[in-house]
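Just one chain is shown here, as structure tokens, and it is the form predicted alone.
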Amino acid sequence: MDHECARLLPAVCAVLADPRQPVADDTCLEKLLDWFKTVTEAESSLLLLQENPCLVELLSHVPNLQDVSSGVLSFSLRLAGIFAAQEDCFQYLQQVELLPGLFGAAGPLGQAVWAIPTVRSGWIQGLRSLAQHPSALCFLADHGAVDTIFSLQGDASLFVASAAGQLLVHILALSMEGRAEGHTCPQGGDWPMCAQKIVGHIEESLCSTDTPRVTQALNVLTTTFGRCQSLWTEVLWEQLSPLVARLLERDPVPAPHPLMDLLLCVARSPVLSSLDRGPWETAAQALSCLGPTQAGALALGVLKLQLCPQALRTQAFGVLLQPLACVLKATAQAPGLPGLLDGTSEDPAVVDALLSSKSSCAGLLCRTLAHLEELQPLPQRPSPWPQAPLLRAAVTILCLCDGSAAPSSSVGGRLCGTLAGCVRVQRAALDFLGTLSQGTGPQEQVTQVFAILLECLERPDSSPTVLKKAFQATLRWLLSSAGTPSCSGLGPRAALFLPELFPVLQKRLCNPCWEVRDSALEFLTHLSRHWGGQADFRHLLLQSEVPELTRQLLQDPESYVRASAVTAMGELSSRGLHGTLTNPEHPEAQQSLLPEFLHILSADSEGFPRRAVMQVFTEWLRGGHADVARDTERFVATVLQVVSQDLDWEVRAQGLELALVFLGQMLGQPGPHCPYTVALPKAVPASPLAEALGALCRVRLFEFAFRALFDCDRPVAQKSCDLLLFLRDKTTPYSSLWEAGGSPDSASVEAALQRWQAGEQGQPLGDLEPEAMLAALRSIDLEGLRGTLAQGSDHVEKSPQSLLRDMLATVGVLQENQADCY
């Protein structure tokens, strides 16, 4: 601890002893216990308390007060945890008789302080701080705490609840340290007392009839199974596993998320997972008694292991299919559902959950469909995956949704009218059917799936998230169906769906909600980066209205679409599909965007549709558009002067990134950054340097990131910085060339820095020749500048002398202004 700090803190003690004095937050609290771990992680507790008797007294004064805020105990109580953490000290406190009076009967314990659960969740993190070594174990033996932290378990806040099992899990590691280090481990009849008093507890929890207990006692044995790899757990699993597995037959089965929670624990640890009485036998046991719902979470955990019987997985895969089972067998038009899986068959279970509300009906599904689209790209989802009938479910469930499916059974009618319109299952099936394109199928389902998709896309009461899901899935379908592209045409598929779908995209671009115009100029924007060179597809736009509709939608009501509309004609400008041709054969016919792209860049209110513009431009920038090839140094000229003036720190960001590729065409790629390499600058020849110097200057692109080097926001500076060093390292080594015939004058381009910096940016540096621009660019230390860019901005502020002269401003121990106010 430093000298001022020393100084400081009997002050800040003494403020805290003091119940009538102003408490400082609970912020500037957390923020000194912050401190004091970092001084305690660095030099010895006990010395500290030495050297400082102020914090003995304050500890041993707090919880004496009679009017003590709740906020100081809790304080106290952690405090003395994390001194107590070092034996050292932990004896010494003993001595004292100081911890008793904070964590034993004769503490808060016993007072109407206790009540308070920031008391109480003080009491739990001191401890858990203190409980690091054979004598806190004692110490907790001796007082009580380990009942105490059983009562805990249970308390009405659920975040004492949470801390006080976490605090068991860790006593019960902490007794058990260093006693399976070889290759036998004892029986729970030799362990430590402290922890065959835990486990006691646990089994008492897991054969009581009460579920919180049970759920206590699982989540115990799921943290301590998830944390602990030692030998130990081998006993304590064969221990309790009988009394897990017991638990399955009773009706209902109490505490069933948390009991699959510990099954999984179980199965994915390495010590555990291989015992003969590991936990297979039970999680096949929990798969036939759970409900539908905790039954196919515990089965996608079980198809998630890396390690598992195969009848297990069979089983499980068996359960995650049962409610698209039903649905197929409810609207099957001939008997049996081959394909599906060998051996799946109606549970009731299933039948009653899908039909006994529509909450649960969808519930089911959902959570069905969510789940096997989780599974479906892991190396280790079942094997043979059964395409075909999942491609038939998902059309299916979306058939029912929109009325369109025809029932076989009187279970299919009610499905049908459980189901009618409902967006939330709409969206899961989608979602699902769209992770099914990364298969095959056969060619008659693709067709059927083709076909559901325009009906979705079509349908007018679809709502605006059923329609982006839509529009989602279609896109993933056609270009898994389109394979490898090629310039000469598209996928047979392709070529037959996309001569339906453009009427309805254009129906869409014009649809009365901005949602839907939004999702349909997304989609526009991703079919156009990916088939724009193909003649088909060009042949197809062309010939269509989406491309003038979308030009309108420049001038939308919605930011988020003249955004979205801004992006999907940048991206049909640089495939030259942007306008109705008159003639095909000459595309440069087409009016040109730019103008009304510098338009929206300067004049829209909306900061979207401005950022926007700026990262079409940089691409265009970078792909070499014909409107911005014709005369490239005005292009970047005027954007970078519009962008210097936008309020929008993204947009000047973005224009940083758009010089930055300019400088990369004029000088060469700058390579990634690495803080631990040196790498030497790529040589460029003296001619074409000057050549891009001149250039640099005439489109003013020293003047702007100069000026952002000192912008109000920190990212645009940091990346301001960043680009002028990497155009200092390309210049550097040829600054002699300049320098020959004497030092340029660049005074009155510092000066004009210096004043930018303090914030005065209202004159421009004026026309200004390369060799000053280096100058100007070498006498600016960047590295100092980008290591201060990299702090908080409150670095200095977060200072501990900083935080111990706020708490004693507060109640006006410090005179005049020696606080920091921040």
Contents of the next structure:
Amino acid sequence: MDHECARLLPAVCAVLADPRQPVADDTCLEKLLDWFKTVTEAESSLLLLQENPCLVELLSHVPNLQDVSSGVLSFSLRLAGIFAAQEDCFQYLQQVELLPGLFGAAGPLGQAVWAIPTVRSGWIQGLRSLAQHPSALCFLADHGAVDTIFSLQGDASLFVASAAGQLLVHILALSMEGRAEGHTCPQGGDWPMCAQKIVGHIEESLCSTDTPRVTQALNVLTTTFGRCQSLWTEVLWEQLSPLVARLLERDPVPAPHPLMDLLLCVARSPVLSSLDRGPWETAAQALSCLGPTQAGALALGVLKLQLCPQALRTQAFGVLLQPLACVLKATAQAPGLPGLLDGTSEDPAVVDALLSSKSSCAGLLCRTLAHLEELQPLPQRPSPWPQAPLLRAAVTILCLCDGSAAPSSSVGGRLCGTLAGCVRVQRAALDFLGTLSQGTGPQEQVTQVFAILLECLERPDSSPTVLKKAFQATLRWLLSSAGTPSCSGLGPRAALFLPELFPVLQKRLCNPCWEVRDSALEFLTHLSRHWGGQADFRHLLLQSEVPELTRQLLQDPESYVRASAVTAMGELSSRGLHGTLTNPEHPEAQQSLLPEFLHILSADSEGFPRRAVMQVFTEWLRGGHADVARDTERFVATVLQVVSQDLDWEVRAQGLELALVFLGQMLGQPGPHCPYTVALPKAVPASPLAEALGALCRVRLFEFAFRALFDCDRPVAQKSCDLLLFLRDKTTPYSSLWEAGGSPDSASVEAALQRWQAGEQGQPLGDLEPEAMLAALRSIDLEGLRGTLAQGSDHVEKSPQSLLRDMLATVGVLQENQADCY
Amino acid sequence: MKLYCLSGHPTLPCNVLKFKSTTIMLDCGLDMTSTLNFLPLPLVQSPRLTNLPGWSLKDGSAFLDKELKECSGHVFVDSVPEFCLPETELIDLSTVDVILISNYHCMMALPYITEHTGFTGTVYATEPTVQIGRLLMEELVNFIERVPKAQSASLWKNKDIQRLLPSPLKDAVEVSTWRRCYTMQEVNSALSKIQLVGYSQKIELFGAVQVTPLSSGYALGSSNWIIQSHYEKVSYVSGSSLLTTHPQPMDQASLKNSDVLVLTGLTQIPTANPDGMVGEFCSNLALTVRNGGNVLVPCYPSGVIYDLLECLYQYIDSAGLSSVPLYFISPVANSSLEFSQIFAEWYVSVFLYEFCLIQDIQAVRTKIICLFLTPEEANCNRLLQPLWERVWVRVCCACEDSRTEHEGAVSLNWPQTPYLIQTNKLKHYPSIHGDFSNDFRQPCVVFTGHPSLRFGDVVHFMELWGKSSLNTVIFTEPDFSYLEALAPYQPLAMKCIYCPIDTRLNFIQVSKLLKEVQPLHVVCPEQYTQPPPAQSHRTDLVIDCQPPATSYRRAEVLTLPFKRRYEKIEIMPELADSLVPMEIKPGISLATVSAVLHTKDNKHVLQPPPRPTPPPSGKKRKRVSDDVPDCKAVKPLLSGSIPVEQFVQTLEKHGFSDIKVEDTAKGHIVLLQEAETLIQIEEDSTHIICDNDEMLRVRLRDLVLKFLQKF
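Cool, the form predicted alone is there; where's the form predicted in complex with its partner chain?
So here's everything in the complex, that chain up top.
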């Protein structure tokens, strides 16, 4: 602790110990604790207390105060815990008999303040910090703290209850520490008293008929097994697993979710899963006992395990597939098609959940679909993967949702009535269908998939969110059906589908609902990004009205749509697809979009379209777009000039990105971004460099970057700093050629920079020579600036001194106010 | 209580309710789908229609070829279109006391009923209903009368001939009762019988029942009705909507505690939601116009057209179609638009009045008119915005079920049509003749009637634009099958889009409504008790309630499943004064009343009996009213029950022996074997059966009476 802090500390302690001077802001107490934690990590706590007697005074004084605030009391408990974490300091605090007054029966425990959750929470956290050494265990035992923790497990405050559970886990682990270092582990009966007590409590709770108690016990076990991999945990599991298994025999099964968490946690533990009495049997039992709505999550957990008995995996997959199997069975049109889980009997509970109510049906199906979606891309997913029946199930569910399915069975009929118009299930099914595009399917099934997707996209009733999902799924199927990305053709499927898709897309681009227009534009952007170079696609697109409609949407009243339209038009334009072609041989005959985009950049009132324009411009510059390549310098100059005035920092940052691309093209690519990679400076020949620097001056890139360096938004300044550093590195090898220091120009630049730094807008620099710019560049301490910018904006205010001063100042202000009153 | 079902059309109902000596007709809908069997009436001579070949029977006989024409495989009657009236034979319609109208679509058969059946009663409807109903009738009469057709076909209606015709003519019901359209004179006469009512106004019918219109939220002035007596309540729910296209929300609370709820007028397109359809409408319109094509929207002159115009107002600018002209052609276009402005203003003032608690409605009205007349739209929007936000909050509260579901519809509330007219974007004409031909510019959007495509200016546009695939006809009215409507125009190159917009209740909303309102019995058209024929698997598309709804079909008479049990009778104060109630059970007191019951105008009053008059002194002629009912001496009334065990003990005390008691289903039999006597004790009677021993009977009777109270 530095001297200044040590000087301020007594006053602060006095303020804290004085109930008449309430601490206005609780967060400063938290900051103070954080600071003490850092200090005790570096120094001896004992020394700290001895050098600052005010601290011991505070800790001994606070519990005896009558009107102490709960915040300060809680703080003192936690602070004492932090100090007592070091054993010598703990002994010292014991000697001065300070700890029983805080954590024993004589402390807040027996007083009225105990009713305040903050105090209970402070007590637990204090003990959590304190319990680091064997002496602490004795202390806990002597003061009956463990019993109190047991009771706090059921505390009304969830934070307190949860912390109590965590503390029990910690104490158990601490008491067992060092006990199981050998290869053999003592059996439960030989365990330390404290551990035996906790385990006994857990056993009792597991047998309790009170569900919250069972939940507490299960949570403690889950945390224990998740944290400790020592041998003693094996013994613990062996001892407790029968009790856990017995929970499954109850009806209904208590605390199914914590139980599932425990089983999965045990199954994931390499130590426990290899035991004879591993979790497998219990997990299998749980899969068959739990209701369909709960068992799904367990099944997914089981299937995600790396190592697991095959029989259990099969069972889990069966559970997961059951709801879809029911749907398929209920709606089967033609017998003979392989279903899911053929040959197994239908679980009546699943049928029940599907038919009992709309919400239960939708909930079960959505969960099942989400679980399968999560499983599908994993390497450990079950094999063989029933791709065909799953595809059929997804398509069937979508048919049920849009009312087009006509099942003959009574269960199917009821499902149809329940699911008709259910947007939630529709969205889940479309997501799942999209995921299934990663696999293959029989031809006629793929045809069905495209048919149902088209149906979804076409239906006037489809809600905007469903449409968005339908567009996403369609894109995935289109891309997967086309085969490899390098594949030159569209693939026969897409070639058939696209002519039907474009009229739908046209209609959606005219939809009065902006979300729909937006999703349609996004879809178009992705589509042209993948297939813009493909002749059939180009032909179809240019024959349709899609490019014209998209262009129209640049004037949409909704800013998100305008932004998406800019992105889409930018993409189309990059590929010469932005207008209806009169002569397909000459794509350049299409009207240029550049003036329109520049207009948006300078005039649009919303940030999104302007950001989108900047992204498109950057891409265009990078890709050498014809409109840009015609006069790159003029393009960059115009854009930078417009952007420098923009109020949106993201637009300005994007402007720097564009400047960087331009720099790269002029001077060579910037090195890799990783700061640990040593990049050899790539020399640029001197004469082209002169030319390049001239260009940079002409487009006023220096001025733009220098201004950005002092931008009020840190990300912009940082980006500019990086850009200028890159520029300086590129030009350093030739610095001797540019010895122009002291010229009047460079002086004026430096003066301007100082004004900008001071926050003045000032005049533009005007036309200046590269020499002046380079001189100015060298004159700035870019490294220093980068360091400053990398620090948080509150780094000055974060120091402990300022914290202590602030606390005192607040009290001072309070006193002044009091003085004013009287 | 009986319900006579005169119409089989679920959304164009016509039912007669007999309830407590009143005869009430509920709605007066006219089924116009019959006109689909006729050839269109062109405004301008159409060579195509004129030259259609006559139809001949299979055997080659062509005697019908003047009456029936064939077009693309369909056969049409070449005559003035005729309408299918409600049943007129099921009940003597001259006995109908009142007709209650729920919305302007459900009054189109009114002239047929009021002018040709001997009807002498009153018709009740709200003001907007009557005004807009008049416009619809006027337009219909105008459409038909301005194209006089010499020919009237009747041969085909002959039952023996009709059998030989192809479908759908063969299957048309009761063609002999089909009638030509009424005249304007009949319309005026019918409308003169209407008495205007306001929402929640109570109307007494002969003192027997009270009828009250409630807001139904479907159209301007649309209402549901409550018909109630002191102890019974019948609710009549016709076209209703929870979507807030019209700012007056549906009054659901007043429908609670009904004994019977007659439910008609649900959405005709239960699988389509109105918002999606409006979206579809706009997209297709934009795509067509962009390509240089014209859009034809066959519609009624009021109703959905306003929702579409409101929506288009917001849409056309954003879609870059501001320069495209919108034409509204109808003989009543001008009046209709005037009404839309009046009612928009009326609604705003009603809202201000209701929600802002401004008492001086006239001042508010003036202010609103000023706002509406301000040429600067933006200014106007800004001023009204806070008001509409408050309205919006109210609307949200009224329809708690789903905020998003209503959001789209609510945005339509903003009355934009006046601006459309002011800014010349919407132009209106009485017909295609005259000014319209000078102003006409293409591509354009035309709103015109009639949605059946059989008469009105729409026929001309179908003929004009049908040949080009650039043009589109968009069907928004759900009343007619669009395929049947298009049949006489085949082959057709023009694109056809079907986006029916029907904001009436769907089945989900109905089941919610019924759960909340909980009527004892629901009565509805049979169509609502089974899934639509084309979607037989959609079991969700039926009315789901407990007990199951009673269904009706055309020409059926239903005895409504509840009995009247009570009637309210007033007691005159002086008679009440004379009563001395006796408490027979805690909380229940009884008194005997001797009085004269007077019944007049369905009101019942108990008056004190006249004092016995002294015997007539003179030989005055007795007047009928002087007849005094005989007042016999009143026997005391008995109450209470006989405890069998105690009764037996009393009998024993009085010397009876050998007593046996048998339990029966209704009570007990006490058997006095010695005396050969039987005492039968039941809940409401006691019989002493003994063999001609009057003394014994009287003795036993007195013992029985000891256990009972007299008063």
